[in-house]
Every structure is written in structure tokens, then in C-alpha cells.
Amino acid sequence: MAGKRSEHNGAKGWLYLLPALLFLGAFMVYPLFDVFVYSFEEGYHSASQTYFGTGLYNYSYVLHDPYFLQAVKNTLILVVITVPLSTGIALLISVGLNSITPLRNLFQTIYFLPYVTNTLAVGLVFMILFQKTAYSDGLINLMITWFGGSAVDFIDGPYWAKMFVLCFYTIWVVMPFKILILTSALASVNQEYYNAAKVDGTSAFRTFMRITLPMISPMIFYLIITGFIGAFKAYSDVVALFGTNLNAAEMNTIVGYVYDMLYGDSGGYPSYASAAAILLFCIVLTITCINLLISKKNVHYS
């Protein structure tokens, strides 16, 4: 009797289960495969539907393209530079406001409020700010005249220049989301464990590396994690700073490449942005799980 009822509170789970299941095969696991699929047809025509031929070309064509290699060099320029250092300051900001009692909600509010903001918006606001134009020079290179600096064009200058604003960009985009989590991982740890740290005498920095980053690295490598992905997936920032025609620019991405293979001057190649797409799956997946070992030895589950 109870074998039959648990078989039918199983059945009754996979009912309940099949709505979600039905949409993440539909959304999910068939577009993935349907772009693996394109990946390997040579030569498609998307509005006949026809292809010569299956084989690797699209990837060795991807991969030789000078456009990919560079928006390949840009995704990990990105990913390298804004990951650990939005997840590091965004650490000392949520330890200050967490140690702080007065108007604690206020700054919080103030912290999160460019996380609701428009992107695109945000990214025209710093083109403003970083812009040489024919009338002003901008807010930014203003400044660094005021220093002795002379001025740069960050938007249309060198490369350094404008890889630059775009960490900085990215940077002040990510950090709101990042500090909301780790002021409520903060908030979360056990006062007890700091009320025996006073007792024992313990420093501040030595509580902070012995207590407070062990029961918050949990919620650090989910930043870690949900950060790499994001910055690889970058792409509407990019437009907002650098305009449409990236490759121009020398700015684009690898989602940038695979939507100017769909969609852009060089568009009407589904095989190229697929193939293009499932690299970049690659790469992502291959990060996260060597940050997942890596996690294995330094995340504490509590």
C-alpha cells in the first residue's frame, strides 16, 4: 500500500514538474541544440533552408576570422580585469555599510539605485561624460586637465583609452547587484561567532579572514560565478558607449560577433553565429567548472 501511494505522489511530482519542463525544452534545451545543429551545416541558406555540406568549416572559419579573435581578446580583457575587482570592492563596501548603524538603509538605497537604471541610458550618460567633442573635451578629460593631464579621446582614441571606460562602465554597472547580496550575506552571519572573537581578544582583520569570509564565500563564488557569465555575455553596454559598428570601433564581443553574423553589415551567416555561439558555451562552461573545483577546497557550507 505504501509502495503504490509514494509511486503515485511520484507521478503526481512529475505532473506538477511538466509545465516547467515543457518550457525549458522549448526555450532551452531545443534552441541549444537546434544552434549546435546549424553549427556543422556549411553553407546554410536561411531563406531556402539548404546547406552543401556538413563539417567543422564554419569553426575553423570562426576561429580564423580576425573580428572574432578580436572580440575574443575584448571578452577576456573584460572578464579579467572587472570580475575580481567588482567583487572586491563591492566586498569593502558592503563590510563599511554593514558596520555602520545611521542612515545604513539610505546608503544602501543610494548603492542600489544603478542597478534599476537603464543600461543603455547610463552608457550614453558616460559616453558624455568621456567624449571629445568639436565644443568640450568632456567632464572627464576637464578633470584631468585641472591635474596637469592632458586630454583623451576615450570614445573615439586609443585602445587603452576606451577599454578602459568600458571596465570602468562595467564595473559601476555590476556593483549595485553585488552589494545588495553580500550586506545580506553580512547580515546573515552569527553574532555569536564575533561575541567569542572579542572574548579571545582576536583582531579585527584576523576575525574578518577567519569568521566573516568563510561563511560569506558561498555567496562570493555565486558572485563569482553569475559575474563571469555576465561579463562574457556582454554586449548592450558595449553599444551604449561605442555605437553599433563595434568591429570599427575595436570593441566587440563575442555576443556582439554572433549578432553581427545574424543581424549586422556582415549578418545573413546563421552557420558562422552558431558556430561562433557554441565556442562561447564552451568557454563558459569551461570556467565554471574549473571554478567549481576550485570552490570545493575554498567555499564553506555552513
Given for the second form:
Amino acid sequence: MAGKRSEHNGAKGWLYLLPALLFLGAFMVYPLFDVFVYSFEEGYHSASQTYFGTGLYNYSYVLHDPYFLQAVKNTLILVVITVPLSTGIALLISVGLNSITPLRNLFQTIYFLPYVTNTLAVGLVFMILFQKTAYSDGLINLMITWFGGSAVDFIDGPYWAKMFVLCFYTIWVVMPFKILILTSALASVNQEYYNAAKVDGTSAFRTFMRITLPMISPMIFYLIITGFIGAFKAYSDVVALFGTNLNAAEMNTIVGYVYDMLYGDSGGYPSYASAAAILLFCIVLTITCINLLISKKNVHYS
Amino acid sequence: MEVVLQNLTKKFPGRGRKNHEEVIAVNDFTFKIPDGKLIGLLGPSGCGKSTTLNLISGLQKPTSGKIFFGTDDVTHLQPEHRGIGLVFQNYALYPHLTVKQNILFPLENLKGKDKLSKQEMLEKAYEAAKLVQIEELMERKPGELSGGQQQRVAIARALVKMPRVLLLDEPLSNLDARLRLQTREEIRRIQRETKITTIFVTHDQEEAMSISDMIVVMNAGVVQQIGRPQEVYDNPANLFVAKFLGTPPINVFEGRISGRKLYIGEEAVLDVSGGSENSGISGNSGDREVYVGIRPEGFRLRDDGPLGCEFGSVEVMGRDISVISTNKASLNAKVRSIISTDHMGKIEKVCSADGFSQTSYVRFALIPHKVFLFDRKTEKRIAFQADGTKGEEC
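Which structure goes with the form predicted together with the partner chain, now that we have seen the form predicted on its own?
Every component of the complex follows; first up is the chain already shown.
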């Protein structure tokens, strides 16, 4: 009887899970699996659903494609620069916000504004700030020339200038969310720990390093993981800044490359796109695993 | 280290539109805490006892008044320069550090000439750990310890720098009843061994009574009475102190003094006369309305006793019995009296005599020194002397 009963309950449980499973299966698992399959099918054509053969040729093509290599390089630079910088600056700002009482809400709101602003709108603003046009050199260049430097074309100019704008923009866009998370994490640290530290004569720096940081480490870790993943998936920001012809601008990202492969050149190459997507998946997975390994030692869950 | 509070006052500004009146958490405290004693700050929640502790620790600054440790004026010193150890109510152990790291933490902050070598720090940490008997837990994290063990670690961390004054904020409130009993003995032992002046805050009068050398009873930011626990219990200065100390609590009646007799309701229960010149009970001019406080152990069951109460029920506690009855003049809903089990027979007679269908009465004689009189208005104690032996027994 008991066995039958639990079996019955098991079926009920699956029934409850069914809606979620259906959606996840149809829109997540199946496409993932499909992409995986496509990546091994050479010359797959989505309209005719035909392909020539199977093998690793797609991967070989993508890995030898200079545009892909450029995209990987761009993405990696973006990730390596923006994730630590944005998290670090966000931490500084949060600590600052946490230690002032007057106007804290006002500042919090101001810092949160970019989060609720449309990416493309922000991209346009950045273009106005940085782009050289026939009429003006852009606000930033105006300032550079003021201080005696020579104007640089940030949007169509040298590679480093474009990368600078992209990183600057990315950091600016991801910051609000991080500040939001970190200020609430800081506020949730029990005041008693600080009182205890104060009674023991702990210096402010040591309090921060030995108490505050470990206490909010789970949140920092969360931000780093999602920051890495988010930066690897960068695309819309790049389009907002540099337009759609990213390969020509040398500013493509991996996701941009996948998109171009899918829809670019009238018809596209779904097989190459799939292979590139799987490669991106592998990179993100590897980085996340490394993150998790590092975090085991340094993140303290209470 | 002797701790002296001088006219210590702490006011908190009112917040918001509704309560813009400032709150006086600590009102003009002046008292001296002798060296090497264990002192309990006792009072109901919100009476300002934690604020007092925070003022002594330096985590809060007094609005006015002074604090001395011995002869040093520490009023304006930062907490770290006062030489105090503080144990927080929730222990505030750093959860990401091991017990050892937690105990070492205060030592690692020492700078300049006080700086210790690694070896010295470890020695001190183990010394403190040994004192509170947690040597075998040094490598664990606080999350892996029981409440009582965490408490010990917190005390070890507070003691490791050999503070001049040890402060404990509600040290037992997070422990279960059995552990509480054990831990308070521990605190007593540790205090005796280290001879560090220790001040602890509690709302539990039993806790304060059992281990303190001296208790400071507080209410609404005002010190009510200071003294040795038994003294305060036997000689409460006012109605609040009488009510606050003792379990079960004291029974309070509305009474009056008329012609050197104390009346509760219509019954004259004690013959009284002035205990001192200014007590105001002398001759007929001393007739007045009073509150009568009678400790539960101040009742004696006697068939011809002067105080009659409607019998309610009996609780047998093993060692003694509580007789629960009601009296019209009583301010408590129930009059609770504790009598020894020798009188069980009498109680059974009361129970069986009339049955439960109708009201039965119990009569009590009173033990005079368990009876306190308080002024109706000021609620201050009125000293009196019981005449004759009407109430005496046993």
C-alpha cells in the first residue's frame, strides 16, 4: 500500500512539474541540443534542411576564421577589463554610499539610473560624447583638446580608442546593478560585528578586509560570475556604439559573430554559427568552473 | 578596576513628525561599582540598561555626565582605548573565522609597543580558551558550536586582552533554561578567577539575583535601587522594585492604615506603628491609603488568620504548594501564596469541605517582614514596625 501511495505521489509531483518542464524542454533543452547537432553538420541549410556530411569541419572553419579570432580577442579583453573594474568600483561606491547618511537615497537613485535606461539610448548618448562628426569632435575630444591633447576618433578611430569606449560604456552600464546588490549586502552585515571590531580597536582597513569583505563575499562572487557571463554575451552594447558592421570595425564579439553567421550574407551559415555558439558555451563553462573552484576557498557562506 | 558613573545622562533625539520628543534613556545615573565585583544591571526591556552598558563601553557617547575607570576619566575615550571587553547579546563571533582566529583577532590589532609575537598571541589565546574550557574547539567555526560554546568563545575573545572591565550584554538570553543555569555559574567562576570587574545586563531577575555581588535595578532610565541581591529583595525601596524582584511575583493589595492597624479590605491584618520618625505612621494622623505588598512566602495558612481569600486552586510543586486564591482588594488577578507541604492536610480540608460547587475561603496569617507598605502616590516604601505577635508564626 505504502509503495503504491508513494508512486502515486511521485506521479503527482511530475504533473506539477510538467508546465515548467515543457517550457524548459521546448525553449531551452531542445534548442541547445539542436545547436549541438548543427555544429557537427557540414553545410546545413535551414530552408532545405539538408547538409553534406558530419564532422568537425565547422569548428575548424570557425577557429581559422580571422573574424572569429578577432571576436574572441575583443570579448576576452572586454571581460578581463570590465569585470574586475566594474566590481571594484561598484564596491568602492557602495562602501561610500553606506557610510554617508545625508542624501544617501538621492545618490542611490542617481547611481541606479543607468540600469533603467534603454541600452540603445545610452549608446546614442555615448556616441554624442565620443564620436567625431563633421560638425564637432564630441564632448570628450573637446575636453582632451582643452587640456592640450590631440583629438582622437573614438568611434571610427584606432582600435585601442574603440576598445576604451566599449569598456567604459560596459562598466558604466553594469555598475548600477552591482551597486544595488552590494549596498544591500553591506547593509545586511550585522552592526554588532563592527561594534565588536571597534571595541577591539580594529583599524578601518582591517575591519574592511577581515570582516566586511568575507561577510559580503557570496554577493561579490555572485556579481563576478554573472559579470563574466554577461560580458561574454556582450553584443547589443557594441551595436549601439559601433553599428551593425562590426567585423569591418574590428569590434565584433563572439555573440556578434554568431549573429552575423546566422543572418549575415543573405542566408547565413547556421552550422558555423552553431559551432561558434558551442565554443562560446565551452569558454563560459570553463571560466565559471574556475570561478567556482576559486570561490570554494574564498567565499564564506554563513 | 572601580567604575564610577557620575550624573550620567543619555538622551536620544526624537525622530519623525509624530514623536519629536527626545527620549531619555539614561537619566542622571550616579553610582560606584566596586573593584573586582560582578554587577547585574537589571530592569525590564527598554529601561536603559543596554544603553548604560554602551555608554560604559564607549560605543555611545553620553549627553552629559562622566565615567571613571578608577581615577581615569574615560568619558571621551574611544572604546578601544578604554580597556574593556564586551560580550554581545548575539556574541558577534565572526562566522568566517575559526574559534582560534576569533580569539586572536583582538590581539592582532595591537600596534606599536603592545605588539605581540605570533607565539605570545597563541599563548594568550590558549590561556583564555583554557579559562572558559574550549581548548578542544579551537579549529572549529562558530557555526559548528552550540549556543553555550559560542558564549564561551565570546567571553574568551573579550578576556584575551585582559580588559580592565568586562561587559556582558544579556549574556544568557540566547541559551535554553538548563544551559542558562550552567553558564551563569560559569560566568561567576570566570569572574572569580580573573577578578575583573564585570558588569552584565539582564532582564531576568533570577539571573541577576543568583550570581551578582550587587544589583542595580533600573526602570524607565532611572536607577531604582542598588544593593546586594538579598538586601534589595528583603528591603525594596519602592513598589516597582518589589514587583520586579521575586518569582512568583509579590502580591499587591490596596490597603489602608487606620488607628495603627493595617486593613486589607475590611480586615485588619497587622498592627503597625512607625518604624522611623518620618514614616508617617504614628497616632491617628498616620491614617492613610497604602499599597500592601506581600511576598508569596509571607502567608501562613491559619484557620483564625486575619486575611481571608476566596479559594481558587492549588499547585503542588513538590517542595511546596502554591495556593491560588482571589481577594477583592488585590491588584493582581490572583493571590499566590507559597506554603510548605506540611499544610497539605489543611488545604485538602478546604478543598473537600464545601466541594467545588460554592465558594470556600482560606484564611492566612501574615509574616510581618514579608509585608511591605508603599505610598499610594509616590509608590515609595513606608517603613513600619509590626506590633504584637498577631502575625508571627513559625
